[in-house]
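The chain that follows stands alone, in the form predicted alone, written as structure tokens.
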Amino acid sequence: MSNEFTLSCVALFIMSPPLFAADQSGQRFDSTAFPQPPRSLDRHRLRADTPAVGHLVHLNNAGASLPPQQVTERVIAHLRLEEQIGGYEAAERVAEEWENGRKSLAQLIGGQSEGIAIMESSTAALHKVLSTVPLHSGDRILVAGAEYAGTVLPLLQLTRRMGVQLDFLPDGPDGTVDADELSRQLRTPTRMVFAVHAPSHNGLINDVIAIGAATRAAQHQPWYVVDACQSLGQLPIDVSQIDCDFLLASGRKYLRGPRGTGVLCVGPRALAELDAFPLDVRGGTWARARDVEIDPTAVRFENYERSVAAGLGLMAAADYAHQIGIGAIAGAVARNAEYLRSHLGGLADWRLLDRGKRRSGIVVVRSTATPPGEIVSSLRRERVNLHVVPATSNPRELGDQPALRISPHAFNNQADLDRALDLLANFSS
């Protein structure tokens, strides 16, 4: 983990008046215990760039965040350009900006621009990966137990269609993937390993670097896929340390890009050995009667038909994250989430579901008295956005009961959090 992240995590604990709270286990949260760092978050700028905060408390950033106005303006400007000169011509005019944006996205995750594919969503990226990696009957796939249903569903389909074997990795004591147990599991030939960095239905953070090290040490060299949908824009990511073959992420969540955007980072091994099936004319060329020429970069995974405006918005979101500082963002999100946990843990009729020694900005709770859908609807009428996590997101961990997810961002201030907590306290006995 970078020094910037460590310093910025403590930075945000001194941005507000001291906080003192204890959850039901007696664990105390005290903001005065953290020293003054050399750099802190410019929350005033964040809120000025997010007009909706003037009338809305948005705590559903794990679903879809509020984009900065710079992102929205960039999307609209390109749509206007298409209106004036045509879609193909507008795309040609912004070709250099597009490639610079690819570099910005690569820098955000510690990668190289030739390994970045701009996708329509993380799901589109996942499907491309699954159609590209050669799989056969009997191949074994390992997946983190906290993985989201969107990843598990097509894997379950592959067990039926192709006869692959899908096994879930056992959790360690804190709920995260146990890298030592993974190493033992990998003594059995394995084709693919899937690990979610920050699950969407609990607060844990998996050590994807340790998982990568265990996967790389395996004799049979499985393909390693990391789900960074909730961590892109929220946590520092360095694919050179993770050493994954594929990292996929959504643009609309903590990165604050437009809906309909995603990123696929393709590692050197995958670029050298895989062809990106099926190819589109964006990534390949029909050269002669029966010859195919494949783009040498991750562009081979892209589709020709895409929203250029949305893609430019995604790149503007990456630029914005660079300007604010991913370490500062991570610190602010962590502080906001822990503030919510410390107060919710002290309320009657509420149960925190979060796990892990290190926790993300995703806070998941259940009320023993009120269904989460009723709570969400009630708070939405008060202009506070939360989210219901359906049990089908991960029935292995959630059982058959939905939960309530509260996911703050760096632009949320203490007044936002207190407003939500005041309303949630009404559902306590």
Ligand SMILES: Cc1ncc(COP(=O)(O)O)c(C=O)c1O
The other form holds:
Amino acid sequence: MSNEFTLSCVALFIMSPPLFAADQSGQRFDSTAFPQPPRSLDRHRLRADTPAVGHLVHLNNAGASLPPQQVTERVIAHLRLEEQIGGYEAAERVAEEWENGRKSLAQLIGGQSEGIAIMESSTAALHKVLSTVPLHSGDRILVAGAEYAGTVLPLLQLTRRMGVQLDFLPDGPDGTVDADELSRQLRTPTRMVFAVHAPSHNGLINDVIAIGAATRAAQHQPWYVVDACQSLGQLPIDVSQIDCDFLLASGRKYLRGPRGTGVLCVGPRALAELDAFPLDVRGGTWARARDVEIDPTAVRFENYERSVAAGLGLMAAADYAHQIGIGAIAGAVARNAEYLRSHLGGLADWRLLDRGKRRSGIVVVRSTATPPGEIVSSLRRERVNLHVVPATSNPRELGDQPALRISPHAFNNQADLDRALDLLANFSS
Ligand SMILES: Cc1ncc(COP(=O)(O)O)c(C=O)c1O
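Same protein, different condition: the form predicted alone was shown, now please give the form predicted together with this ligand.
Full assembly next; the chain just shown is listed first.
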């Protein structure tokens, strides 16, 4: 264990007595729900690999994290290779590395590499899923209350375009999906169930394993789609336990990959029963004048044209997360977020919005005195990055008011958090 980590842990427990006490929402943080790191976090290495920490306090990892330099270097090296030998030729040269990278991503989520498609974003993956799953007028789709706007928007369009029925699951007492209530809801025939693992506008964590069990038990066999955008690279994910048909994730957030990358994990039932629509020449073959041959793996969901450099960067980010250890990352992110919550909870004029017994690295607060945009601009001038969550990211839960999001990663140390807290304290009366 590094000295820095030891010190920051000691300081954390001394300085933040309310860490495990009830917060302003009256809910207790369940520390036992977080996995203990199987090995200690090497924060010195994390910071050495993240050059910007020398001049920046980046607490917008739920927006886009700072990639480790190994990721950036991998992207640049491939762009240089393309410059030197040509794009198609460079792609051929890295074909083996690409397939190893697919395995690395699969291992990160407990899946098989045959089930992994490399996408341009999580939303690109969602759109492919929505155009693939056969939907008919009257089909019912259930979504978690904390769903992301980018998921809800096309579903709302489908209610208008083709008459599907979209229902929001009632929240359990802590704001997460109540699996028993879901089981009751699933007595009514349902075509698809969507659950966001860790939403971007609230620090709650949905129990996607319990949601999966309830969905699997449903008589009508709905397709189960999990949004792991904010959890990939932050929390342990095991698709074999979640038992979903599709898991979608972004590369640029907690995984720390380059922008313009995403992952789609396709489960065995979807691979057996669904094609992938529309197919591109990577995912299918035009054979014998009028035949379509479909790739047997999740590659059927991919497009031919993409940034190979960004894809290699995504894979380098997966390798990096393995090296640091996802359990160690999860523990450090959770501790950083609870440290912020415990201190913000004590400041006048601030209200914590996070719900859930288990909480992610996403801390969402509102100042009753100052609009979040003003706070973000002010801290940006001090080289501290926070983010405004617009009310439109989930108006059911945020109403018509934006909120302030602070999303630490494992590379953030206590000095980073204290710097942000000191600046935020200026907005208290
Ligand atoms: C919870 C959640 N789902 C989905 C998305 C969309 O991901 P992408 O921008 O990679 O399409 C985001 C992006 O912020 C998100 O936070």
